[in-house]
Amino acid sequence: MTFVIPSKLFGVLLSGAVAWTTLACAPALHAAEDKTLVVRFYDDPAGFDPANIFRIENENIAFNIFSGLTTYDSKTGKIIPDLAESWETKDNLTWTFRLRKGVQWQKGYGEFTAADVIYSYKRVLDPQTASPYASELAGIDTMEAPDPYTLIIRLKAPNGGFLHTVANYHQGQIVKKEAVEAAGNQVRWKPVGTGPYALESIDVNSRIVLKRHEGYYKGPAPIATLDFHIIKDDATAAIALRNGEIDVLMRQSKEEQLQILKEAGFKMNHVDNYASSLKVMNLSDPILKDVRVRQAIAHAIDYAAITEAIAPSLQGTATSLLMPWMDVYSKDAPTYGYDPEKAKKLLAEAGYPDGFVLKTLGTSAQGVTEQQQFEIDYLSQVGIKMELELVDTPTFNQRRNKGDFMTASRLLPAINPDMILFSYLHPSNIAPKGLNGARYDNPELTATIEAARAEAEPERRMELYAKAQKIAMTDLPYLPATSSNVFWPSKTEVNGVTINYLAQVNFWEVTK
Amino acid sequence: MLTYSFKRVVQLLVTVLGVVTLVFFTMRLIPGDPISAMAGDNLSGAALDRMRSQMGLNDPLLVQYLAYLARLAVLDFGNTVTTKLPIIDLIVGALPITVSIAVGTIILTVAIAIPLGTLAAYMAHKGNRVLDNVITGVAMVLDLMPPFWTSLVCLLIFSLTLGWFPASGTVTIDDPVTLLRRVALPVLVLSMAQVATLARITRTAVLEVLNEDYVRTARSMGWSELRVLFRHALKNSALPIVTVIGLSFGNLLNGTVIVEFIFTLPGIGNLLVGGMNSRDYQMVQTLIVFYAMIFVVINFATDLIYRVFDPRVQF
């Protein structure tokens, strides 16, 4: 016997089944679309205007709201296309960028074009904006847009590192004229970009909410809402993660909390060697101006043992001003292994057989760090008496800029090797004018880095950078002490938290 | 009374002017400024100077001071130096959180400390030294524990282990349930320290009056011990207790700075720490004026309350 379902009844059953399936699946689909990621934010936000942005945590928000002509690959730190699909230069002097078509601004500001780039750069250069990053773009001579998707930038002098200047970071982030003008003096709180997330709301005392930009050129991000909760205390943040109140803990800086979270089974997302911590030697000091003294200090301290004893997760050893992951990093620069006998010999040659008093400027906020305690001990073994002078942070910055110190420290977060070498070693950047706090001026090195910046031929450029690193590590105006690792622990179900070498996360890559 | 109130208002204005002047100049005596605090490690001196000029920080100090007074006279508290947000909006947003913590702490403290102190006094009066010593000892131990430490211990026990209260999360006055859950632990932590002081003062004050004639008279009239204690003894020892409660507001304002930091509560203390760290002159000046006004108003209120307890007090 054949059982035949009348076609009408079949239709009703089928549509009922479809409706049921749709209803049953609806919550799942809805959930997938409306996921929220709760992220710990570790300080009060200070605004997100690329022209005047400070501090990594604010830069992290801006990195996800804005785009640059180029950006950085999260894993390798290499320059990759962003708003520019491609570019060409024959001489590092004239750069032609082919821009992506159809890129949409957030909040309905229309399509992105070359005019937006020209406006953004001119805005940073405008003295009225008072942008601290104006000097980064000061090398631009002319900018023109023959059509909306082509941008030609001519520089005053060749610059092989120009693709870093136009990357999605600080001055390189592109803003929209109409949005900037509409925001007026509140522009830092009303950012409008072309990136994967747009600012939805902000309570500067407690919370920042970002919503995904549905029109993002790579497609909408998997997570609909990023909910940043301000939790300043590291211990509280760890408890919040263990309680399930947050999904991702932006930056855990306490070694013991890291160990607890690791043992509790949380995912320990991290980037190693993102920045190098330097001991700045003031070369205008009568004792430290002798290179043998500086080298003796380097040989006297066993930084590998110190980092292993204090914070093996958060710190590593640094052997150069540049980081090993940088494409122009050279292995041939001299390094200074722990060798107290050699240190004593160098001190004797320099005329200090009984050592000397080494004054070190530090911040009262940090107090006497464990690292400094070890340094005092190591240096005393070769006769150097290290004395600490602790002042508050603004005083520390002021005295370091004025050169009123013997040694001080500086963390060096940078992704552009050319910027590091120029800022820290070029005589035109001697503090307070620039970041060359050591007051270092070696004409041979200056000529080398200038030639490297101008060189268009990659191999020759590498050779010049290798030579510069060799000179810098021989002269040792800055002693690379330790390197910093950054941790963003998260729940195990959160994937794709890749911290780049600017200690930022591209949330477009994150899923839950 | 009217003359007294007028005098107090004048006193308030003079106090505020003194505080404003002191804070304005001491803030600028501290090395560093908002720009260097903001920029930290990564900016050159030339870039910093350009920013200072734009913010008017390179103007002569007297010009800056007079401009500030002129704005203050018309109750224009201005914007923060670093974030450019209207300060009054920030204070209004943060105030309910701090007031919730302060009021909660005072209520809990009074509810625990006064009965405890009265009981200790009564026990001492009756010659029961053991219970008196236990209460006084516990109060001293509580007093010695620093709030930042008790905060973390409370978080570990009540938030992480027992899961009763969240350690973080947004909190607004519009959601009273969440607000209560979020301020419960800070209130507990701050009360611990306050209970100790208030219980000790209550004990001493009550003990003093327990030997007075009117207390003996009350007893001889056959009233219950509880009625004698709370109706007669406690009421007549109220003046030092009210003074201590008034003064404890000062300690509370200090305490909220710590608990707001650890428990991630967006209150006034949080604003003050943020303002100090970023050397935000405008923000710190306004908050200190605000604190000064609270102190003066609380002192005034304490004086008025004296009269409720002791009609002999004249203004």
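Everything quoted here is computed from the prediction, not taken from an experiment. Rigid core (definition): largest C-alpha set, two forms, superposition within 1.5 Å. Residue numbers count along the first chain shown, from 1. What changes on going to the form predicted alone:
- The listed options are 57, 272, 217, 230, and the one placed at a hinge of the rigid-part motion between the two forms is 272.
- Treated as two rigid parts, the chain shows its smaller part rotated by 26° relative to the larger one between the two forms, based on C-alpha superpositions.
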The other form holds:
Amino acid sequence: MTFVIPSKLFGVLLSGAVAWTTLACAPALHAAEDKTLVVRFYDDPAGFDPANIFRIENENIAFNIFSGLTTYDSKTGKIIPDLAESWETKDNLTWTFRLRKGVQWQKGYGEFTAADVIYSYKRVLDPQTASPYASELAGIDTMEAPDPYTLIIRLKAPNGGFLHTVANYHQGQIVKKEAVEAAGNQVRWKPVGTGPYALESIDVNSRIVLKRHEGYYKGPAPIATLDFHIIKDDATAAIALRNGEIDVLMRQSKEEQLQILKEAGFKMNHVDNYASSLKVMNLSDPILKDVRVRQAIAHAIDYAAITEAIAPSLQGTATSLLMPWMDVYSKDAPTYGYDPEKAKKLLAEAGYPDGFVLKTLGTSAQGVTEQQQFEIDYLSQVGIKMELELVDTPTFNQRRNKGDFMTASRLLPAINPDMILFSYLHPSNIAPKGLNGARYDNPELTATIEAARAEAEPERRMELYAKAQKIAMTDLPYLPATSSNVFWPSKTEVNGVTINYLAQVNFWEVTK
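If the one shown is the form predicted together with its partner chain, what is the structure of the form predicted alone?
The text that comes after this line covers the one chain and nothing more.
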């Protein structure tokens, strides 16, 4: 299936009375040139509609097509202005955003205004859109645009992390009503945004081409064309880089290939500990609903040893849903060291002294990974027979989003800790409404994370987040398996490939 997209015409947390104001945006780093950057894209594209987008490779495309009211500094992860050049709030309840003037939509759709933001958020909230990110905006009570460049959003309850909610990520990405309506049921393949690049064409089997948005409000990007080549196999992608067929290798997931490229002198662009890779345990399953079984699985697998054996550069150990670099991370939550005898004891107490069959949903594109092979071996030593259900990637995504599995994997990059806690643990996000694929619902934890999000006093806020992490790791609906590092090797002459904590690259900053 090939689409060619025609042109129609051609962290800051604010509280009290504090206001954030920015000066004029920075100029383009380099003069715009007619250059092409060839980038490896590592899986079948799944579309770029912010309301329903998922998987990091697709999010990288959307991140460069769309904008949010805010965005993230590539190096520090701090909230910085995007379509909103300033904002203010007195109580974390009413937020007033001052929007940039003169921002142009791609494809000749005219100037961006506050009405576009209101449309975008209402679209995500509309049940007919079936957005898994609707709950992120569910706290909005009213939206008002007194003029085209002012937006006032009143929330149902204070939210100190609201600037994350409206950032350039998922539900925060602003779409154009007329472009969405024109695309109809092909909207995921016809994205139109205000970001530095516009979709030029896509062949879902081979290539995605983005062209520089000449009217981007920060100025044209240095690279004119981003040519993404779909290369699923990591070894083939490494060969393509070594042969000069691509300039940047989006995500290299094989340790051996990383070492080869490093020794060959390629630039090893990377970010460490950007997210926890989780084993999602479906609590509607009659076996996994017993917490002792879930804790037994945690004690049965030595993830530290697996990481050291297969991918010491690409993975680290994970002990929480949150990452240690987050300001609300707590070290006091329970952890589960490798202890097969304790695992057997827990299984016996739960009524499974001889183990059981544990079905795990996976993708045929990845096949049986080395990590899964180790998991199968470790679990067999306590009597658990792990069986893989390998399906094609679209089916995997559909079943995972519906919660149609016994266990599955999930990795959700996020800079906002609330996004992780609410997405995985809040009952309003139970699949298929959201990412709570474990179908977890603990009223005590729900009340705790809601209180933490609203709390303005730092010490009390930290206490609440620590309590939430302790409950989550005791109940263990999600087992943190590994922390993930991501590498984008590139040619040495490619500069500015800064991978943020969402595993995204702002190609406006890239030069060649």
